[in-house]
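Shown here is one chain on its own, the form predicted alone, set out as structure tokens.
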Amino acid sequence: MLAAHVLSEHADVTVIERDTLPTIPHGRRGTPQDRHTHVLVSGGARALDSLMPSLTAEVTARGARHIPLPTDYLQHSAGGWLRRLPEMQYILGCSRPLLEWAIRDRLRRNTAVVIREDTDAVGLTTEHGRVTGARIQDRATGKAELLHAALVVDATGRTSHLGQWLTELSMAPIPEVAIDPRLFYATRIYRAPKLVSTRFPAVNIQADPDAPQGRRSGLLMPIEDGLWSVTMTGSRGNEPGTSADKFIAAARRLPHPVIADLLDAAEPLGPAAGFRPDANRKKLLTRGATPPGLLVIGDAATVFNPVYGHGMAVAALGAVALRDELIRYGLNPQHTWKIQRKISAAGDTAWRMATSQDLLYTSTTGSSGRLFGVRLQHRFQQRLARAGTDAIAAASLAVYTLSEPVSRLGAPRVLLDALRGGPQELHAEPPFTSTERQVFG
């Protein structure tokens, strides 16, 4: 939808949408992952606002939570709970259906955009080696149609059939890199206890790569309507169950029981939903990998381990790259590879963070010979975490929220603090305020 918004500044746009789109914030069949916890980190939120001004303010007015980092984000890592500091970055906590609905609502008012619902994209058309359109099919009637276009954008997500489409045209498949953490997820929505204030913090219990019992993590994210979206994650042998008892048991097995204690005071709304994403997966969209006239964006280009919360932000950053490069090159199909290069680069920081962290776990497959460099990077990150100065926290959060590149961690002030800073004081218990502790009774 963001790509359509950008393209509408240059041409009339037709969006091919397989689902019947809801007119209110609601999940849909084509995005089963929308039942799980989603966040929009501040780098992505700023990108979204640059595309659709004041959109995040509109979503916040409808109940999304502005969660300042690290002020209202309690994080447990190996050794204890991190300090709460004044706001440096933020995340937007809301359900994916709410954010998608707000974007669609803006798009429906755009007279240059037509949305063809209940329609599948089933292939591409080409002429003289360039893409000239798409083959589409009505899901209800089965009627097929050719849709001609100056530019085709594959934004079909993690289930993209682009490889099959290129094979049907006797073109080489696009090479991919896959790094699979082999994780299982379960998410359940809860109504927060009545004593919980509108500023109740998010709670994140990170997995420990050095823990002998395997990978386990949990996240409690406040979202709209006084709800909590709670996700448990585990590697094989630590899979979180979706039954009520197994979900709570997964929370009890975390390195700290606070999420389970909070859930004891909350009201579950419906059953938990399970999810097993396939991998971190990245198409190598170098020059010549795709024909002129075709772009690939969002999850169709790169899929991330959702535990890091970067997927929606990368989609927004990719749309910003598309906007900027279209201003420079227009719709000329001979320049699509240059536009694609910038779109792909928009996800590089998130890819590096996700895969480097996942490769620390022995359950992950697809290392591609990167283990030595990953371990060196991990030792550097551990040194930063131990020092824990305000300057290090600011740099780390700027990178995590995709607000600044990884090079920010190499700034002289950060390196100096890492060398001379003493170990930061970690808390044995989550640093709730006295008001927040009232939820425990």
Ligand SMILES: Cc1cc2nc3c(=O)[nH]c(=O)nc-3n(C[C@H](O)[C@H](O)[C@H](O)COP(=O)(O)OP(=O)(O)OC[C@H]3O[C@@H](n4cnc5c(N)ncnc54)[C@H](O)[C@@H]3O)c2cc1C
The other form holds:
Amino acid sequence: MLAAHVLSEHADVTVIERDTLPTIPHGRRGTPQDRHTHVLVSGGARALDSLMPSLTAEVTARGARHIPLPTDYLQHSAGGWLRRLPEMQYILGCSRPLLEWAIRDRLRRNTAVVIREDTDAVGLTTEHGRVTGARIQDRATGKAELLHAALVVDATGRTSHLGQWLTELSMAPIPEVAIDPRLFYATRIYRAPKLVSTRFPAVNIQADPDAPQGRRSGLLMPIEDGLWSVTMTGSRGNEPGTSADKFIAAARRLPHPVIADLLDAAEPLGPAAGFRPDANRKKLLTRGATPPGLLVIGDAATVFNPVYGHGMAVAALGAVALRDELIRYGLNPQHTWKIQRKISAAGDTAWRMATSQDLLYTSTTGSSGRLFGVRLQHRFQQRLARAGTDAIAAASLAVYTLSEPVSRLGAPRVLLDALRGGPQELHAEPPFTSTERQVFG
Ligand SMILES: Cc1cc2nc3c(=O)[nH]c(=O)nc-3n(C[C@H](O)[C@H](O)[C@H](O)COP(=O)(O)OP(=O)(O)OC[C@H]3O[C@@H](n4cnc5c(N)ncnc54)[C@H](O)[C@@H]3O)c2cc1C
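For comparison with the form predicted alone, would you give the structure of this protein in the form predicted in complex with the named molecule?
First the chain shown before, then all remaining chains and molecules of the complex.
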């Protein structure tokens, strides 16, 4: 949707969408992940606003929560609960259908964009090795059609069939790298207890790579309409169940039981939904591997372990890269590889973070060639966490929210603090305010 919005500055755009798109914020079949907690980190929120001005303000006016980090984000990592400090970054807490609907609503008002719903993209057309259009098929009638285009963008998400489409044209599929944390997700929506103020914090209990019982984490995210979106995650053998009892049991098994205690006071709305994402998966979209006239963006290019909450932000940052590079190169198919290079680079920080963290767990499969470097980096992160000064918190949050590149962690102030600072004082119990604590009765 964001790519279509950007491209409409240069040409008429046709979006091919297999679903019937709801006219209100509502889940749909083509995006089964929309039943799960979706946070938008501030780097992604700013990117979104630069593409569609005031979009996040509009979503906030409809009830999305602006959650200041680390002020209203209680985080348990190995050893205890981190301090609450004044706002350094933020996340937007809302349901995925609300955010997607707001973006789509803007796009629907764009007269240069036509959305063809209930239509499958089923392949590509090429001439002399250049992509010249897409093969599409109406889902209701089965009628097939060729759509010619100056540029084709694959934005079909994590189920992209691009490899198959290229193979059908006797072209080499694009090589991929996969690092699979083999996690299972379960999410349930709750109505927050009446006593909870509109500023109730998010609660995040992180997994610990050194914990002998394996990988388990949990997130309680306040969203619109006084709801909590609650997600449990576990590796093989630690999978959270989706039945009411098993979901709560998974919350109780986390390194701290506070999420389970909060859920005891809340009202569940509907059953939990499960999801087994396949991997961190990246297409190596190099000049030689990508035919002219084709761009790949969002999850179709790189899929991230959702536990880090970066996929939507990377899609937005990729659309910003697309906007900026189109100004330089236009729609000339000979230059698409240069545009692709920048779109792919927009996901580099998130990819490094997700894969280097996932590789610390023995349950992860995939490239182990980086293990030495990853362990060294982990030592450095442990050192940063131990020191935990305000400068370190600011740098870590800037990187986590994709507001700044990983190199921010190498700033002299951060390195000095890492050497001299700490150990920071961690709380044994979640640092709720007395007002927030009333929720426990
Ligand atoms: C469990 C889970 C939790 C997540 N949590 C977060 C989070 O907290 N924060 C975050 O930033 N990201 C999160 N993500 C990732 C996020 O969902 C994706 O990164 C994001 O949706 C990518 O956007 P996209 O437009 O590339 O793909 P999608 O949003 O998946 O959109 C793809 C679109 O293409 C359509 N389509 C697919 N194939 C075809 C076809 N052949 N023809 C026509 N139409 C087609 C689909 O119907 C859909 O509309 C999570 C993902 C999962 C699985």
